[in-house]
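Presented as structure tokens, the chain that follows is alone, the form predicted alone.
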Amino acid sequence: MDREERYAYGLKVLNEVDGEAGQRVVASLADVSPELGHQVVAWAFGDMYARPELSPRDRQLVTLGVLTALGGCEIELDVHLNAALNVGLTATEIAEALLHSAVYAGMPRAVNATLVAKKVFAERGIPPVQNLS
């Protein structure tokens, strides 16, 4: 594929996974680094997210864990928490993944990520998570 075909394909994958939130991220880069926006679409989504070896659901679990571990990624967490819901993860599964990340990433990062999840769940009208053991 040439550059524009990769972008078009990546945009299709981005829309399937992230929807409008992903488009907003790319648009926010347009006046400061349009090339970074292009790479997010063409490389991250057109090449990486489109690989068949992991499902979109599994890729979102990995992404949530990495963003939580990195810390300071609340904007990206917001986008990818929505994406995780879009590709079939439940609020309980997301809460459990963020809880599990506390073991490896630390409690403060897990708390920060969980508070972003709380905001996303509220925005989407998802009731509070219950009965986590």
Contents of the next structure:
There are 6 protein chains.
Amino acid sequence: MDREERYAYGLKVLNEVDGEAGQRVVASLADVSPELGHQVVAWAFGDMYARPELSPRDRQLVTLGVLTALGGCEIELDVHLNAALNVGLTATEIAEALLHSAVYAGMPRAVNATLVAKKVFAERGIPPVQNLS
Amino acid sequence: MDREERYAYGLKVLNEVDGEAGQRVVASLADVSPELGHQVVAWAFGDMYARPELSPRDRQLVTLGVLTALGGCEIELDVHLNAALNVGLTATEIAEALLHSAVYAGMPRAVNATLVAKKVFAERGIPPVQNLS
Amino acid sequence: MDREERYAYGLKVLNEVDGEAGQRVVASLADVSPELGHQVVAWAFGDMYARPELSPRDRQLVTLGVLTALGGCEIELDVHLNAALNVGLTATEIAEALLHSAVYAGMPRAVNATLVAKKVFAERGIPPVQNLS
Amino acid sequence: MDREERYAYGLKVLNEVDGEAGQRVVASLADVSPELGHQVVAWAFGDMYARPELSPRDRQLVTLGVLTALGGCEIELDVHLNAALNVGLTATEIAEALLHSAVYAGMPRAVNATLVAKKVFAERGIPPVQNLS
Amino acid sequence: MDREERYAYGLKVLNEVDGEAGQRVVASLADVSPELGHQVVAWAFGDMYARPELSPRDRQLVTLGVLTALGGCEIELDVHLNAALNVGLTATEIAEALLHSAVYAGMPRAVNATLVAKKVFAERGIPPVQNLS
Amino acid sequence: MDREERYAYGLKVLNEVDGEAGQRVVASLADVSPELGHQVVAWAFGDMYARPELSPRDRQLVTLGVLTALGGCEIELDVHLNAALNVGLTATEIAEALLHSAVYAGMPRAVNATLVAKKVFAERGIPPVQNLS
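Now that you have shown the form predicted alone, what about the form predicted together with another copy of the chain?
First the chain shown before, then all remaining chains and molecules of the complex.
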């Protein structure tokens, strides 16, 4: 694949996983760092995300762990919480994944990520998460 | 103590230390991750904060150090700067603790935490901090 | 459950998930911070890990993401890479999860975590990981 | 140099490098932590930045790397992206430095820093950055 | 004070607080970055640590919080755990401060810092820490 | 370019910049995550490092800033401190870049990176760094 084909392939993966939210981030980079937008699409999605060794649902669990731990990634959590729902994680599972992160990344990181989830769930009309146990 | 008793005890500690600011964070979690709210109250405050090995004033000094170093914890710093004042740290001591953090966490982390302190001090009508030396 | 029962329950979960590696970390804390060892067992495993909202396999994917992103967690990665294998992730899936982390946490964090995986896989006699694609 | 002379010298360096953006941050600290403002000026700029071992342009490349990696430093990136332009880095070089950071600090940190650059470039009327290659 | 006097004053403070452990770190920098050694002594200790707004004991609580949260600071924790004991914190209080950090920085950071404390306490012949509660 | 050509091109860039140190890291990944090794070579060096928008010397200044700020990157700093010398930064400039990082990332991160530089400089027979000023 050449550079344009790698981009086209990555864009297809990005659209399946992230939907509009991912495209908005890429678009926002167009006039300041078109190459960063290209790499997000062609490399992060085309080369990396599309690999068959791990399912999209599994990838999103890893991604939620990374973004929660990093902190300061509200923009990216918004995209990837939408992606998590898109690839089959339920709101309950997502809330639990962020709760689980509290053990390893501390309460503040988990609270911050959970407040982004609250916003994303509300935007998608998802009813309040309740504990199973 | 059972689960409800642990929560009730933690809530009593939380209210003494954090006042309204802490309750607001817990309330904001109610419809997205009630268990995270439960753990903040029952575990972080009931099990951990309430232990007698360290005074609340000492705990807040540690907490300010951790939150300043982590970065991206403006919501939590708001709560814990209020808590710091509630348990007896003066505005001068708090500003100095954040200044001290600059040595180990760098100037940006210290500046960011200090700007949250500026907001909290203003909300509570605390006059400008002046240097002793 | 009282304090001792919570510990006993957590220890059962810890042993199922982490095996000996987890017990070694808890034992290493016994003469410096027995309460930290208690909280790792009773809270992190008994209260949090054991919740049914997320499977152990899913939890380990999140944990690997968090620990990779934090950096400097070689001791904990050793424990949790063993745990990941114990709960059903394959070496190929684990290597891919760490590779995936590189997109969000950068190459150095992914390389460092992968070098711990190399050690753990070797200790367990796991043959070299090969790409599917 | 005494304390006041060190401050005056640092302020001269700060003004040359950061211009108004740096002064605004120092001014914002005046009523909450005047000593932190003093240290930013007298130490960070007077003692450290002014040293001849590294040019201002080189220093800003290092600073952009540090601030991008730390995350949560939007206020400081605003100041230092302006500084980077002031000391001779072009918008293309800056965008590339942030893109380069993605390899080591991950895509989210690079995207976040680049979105601050987008704002700073727009405020200064800099035309869209285009790829050379 | 001129540059040499500031260094001499900082060295006096460093020796009182850190003892030999701090001097070893400064000595280790002598042939690679004498200015970094100078700044640790003259600025971090002479200008910052020596300020009267916060007691040495309070400063060490903040420092332990920052270093635990940063992670990867085993060398610095070694110095500052010794310093914490030197300025009057007991081993029980130190272990509790690190335990408290777990709430905000997560279990791995707290475990890692506690394992450095274990080493420092052993070197100084401090008997095992026991829970009060 | 196809996958193999991208790898070959990246390897050429890697060898020019990092020399043996970079190849050792890639080789260490061969039996645990060959794809991570591939991405370091083909993407990080072939796609990103080789871009003409920023000189290798400028890239290494950014990289040193990022790796110092991240912490826990001793393996990568070893490679990139060698690379920094290979692309024309002097030992004095490198020590100064790490000193400069202390302002933004704090003293511990700067000290840790500087101690890796001490090792690398010694291995290459570089005489002690002295202050110009």
